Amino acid sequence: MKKTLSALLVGSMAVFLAACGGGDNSKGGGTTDDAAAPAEQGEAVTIRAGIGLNSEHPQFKGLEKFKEIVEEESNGTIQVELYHSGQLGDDRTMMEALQLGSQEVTVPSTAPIANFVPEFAVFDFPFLFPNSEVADAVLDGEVGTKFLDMLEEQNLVGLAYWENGFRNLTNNERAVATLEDFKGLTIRTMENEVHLEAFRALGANPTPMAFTELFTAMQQGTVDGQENPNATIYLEKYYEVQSYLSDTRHVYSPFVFLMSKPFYDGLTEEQQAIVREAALEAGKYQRELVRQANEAYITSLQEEGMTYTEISDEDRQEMIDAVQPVIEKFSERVGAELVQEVYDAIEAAQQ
């Protein structure tokens, strides 16, 4: 009888405690409305951060640094889950997930962002930045901030610029050293109008394709080549299916650290400050890593059997001249005044 009474008493207490501790779910999350509500002090939230590149790339190392900073500064109340190699989808899919609030972070290049905010196309103008230092000065200054602010209309928050790097050409047909060498090459590009028209102006046949499909396409000969920074070329093992690498440096490609606006708006002011500072600090770390890698991997790619070709100043100028009509065309689309503001900032950064 005593045992029966004890069991009933324990059961009653369990029901009472459950009612006290779990009866109000309005502060917890689990619905779209809950996610947008300000987080309570000390309440745990989770950030799912996804990218297309693999776990060895400096971009992922930057995300690991972001995770480390955020979890430490928030005393574990913000947890960060990391996904690489397109596990959460391609850039467009992940950006759309951010807009819906079903994913919290992704770090795409500016090229796919231009499909959402057309003004970002200016950062894909060929031969825009002369070097990384000038790019830093412009992107981290007033002009860069102006572009990040444009993202909010698309339900996105831009927290920082990271770096993908200068994009170089690889292919399986021949060494590319001159403008003439581009002719007839089928080159995979991102789904970006500026890139497509620039390669047409250079004489190539650009083919937009998802990043996750690229290796197989080169392996099967669907495309002759592709264009990416050296770190991506090496870490994705494109040397297994590509023979020639040229230092075309035709586009400087920034990454933009994006957060879902519904999620960001649901954070406390303190949590917002933590993720902002973490994105900036991790970005400085990531930039240094990617610059070291892009330089070092030139040697590594040659050791893997690729033929490396440097472009002379004279030949590079011919390429710049060939794409000038593309720059003029898209300057009108983006807005001549805005484009001029970017070029003025570049000029000021070089003085």
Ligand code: KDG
Second form
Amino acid sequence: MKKTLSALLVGSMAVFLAACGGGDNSKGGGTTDDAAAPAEQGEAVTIRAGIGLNSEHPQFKGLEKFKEIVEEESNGTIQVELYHSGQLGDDRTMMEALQLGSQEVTVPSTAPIANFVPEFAVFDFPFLFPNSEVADAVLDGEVGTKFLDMLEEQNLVGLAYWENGFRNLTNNERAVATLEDFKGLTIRTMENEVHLEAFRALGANPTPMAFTELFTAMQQGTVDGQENPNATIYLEKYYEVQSYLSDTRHVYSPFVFLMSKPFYDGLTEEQQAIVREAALEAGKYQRELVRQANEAYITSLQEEGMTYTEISDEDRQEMIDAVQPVIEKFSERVGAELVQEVYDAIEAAQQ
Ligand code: KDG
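Next, give the form predicted together with the named molecule, keeping in mind that what was shown is the form predicted on its own.
What follows is the entire complex, opening with the chain shown before.
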């Protein structure tokens, strides 16, 4: 009920903005009844694509690939402007901008998406995916599509899954090799209840924070540590403010390529096919970039002075056992049947 009401509110705000010229229809986006969509007139529409990571990160390289494909395939009728490092705001702000049609694309992790579509919380269950091949099979298959379809009632269109990657812990206090070592560490987590409760269950003291505030918080010692994939840790230069890296791989984090539904609905069918294909193509390219450099990032982080600690199978099993109650609690909230579908798909992908 709540979700429907909020979607209704967002939808009516978008219509109100468009009707009084508040929305920027020259960028595509929602159209009023008395004006044909610019795309149908063959006018150029512009996609403003914003992310939180910087321009060195594979997430931005993926957007550059998306831009290249779309501008070429559309013969210039679709132009793409790229923004990085939170220039357009944090994940929540950018997702709300998509809902209102004042921005067209963003590519957040599933964690912040769960605040808009609660079912997405399943993708941040600790130790859900055993490896990236299984993650690809599940996300790019029927189950992944089912979750993307849920985005539409939030005025969002999910066009593809990209890869953030397996998340590792960094901190400034100590090398973390066992469950015991988490005790008392103040760890920044994404604004996502599963992450918060999982780090409490591991014995840490989690604090939720937007990605855009993270570096400063570590620099000022507001938090002892954080958790992110190696690409982010290296390319965002966390080695400048963090001393210890542990190979916890506690969550596999997908990105979702999101497009504003008012904008997408204003495109011609041909243009919709172009952006859909481009998001998928660029996603394959982006996943490859993340994976081929993952191990090299660890070496580079050690060269920058970080102490790297591997986690033994026995110690990882203790961490897995510690977070089971959190998975049980959120399985109820997401819906036991839907969660079972995800686990069944994971099992099938390993046959
Ligand atoms: O915009 C980038 C963020 O969505 C992504 O980096 C989220 O992993 C993330 C974090 O730690 O906030």
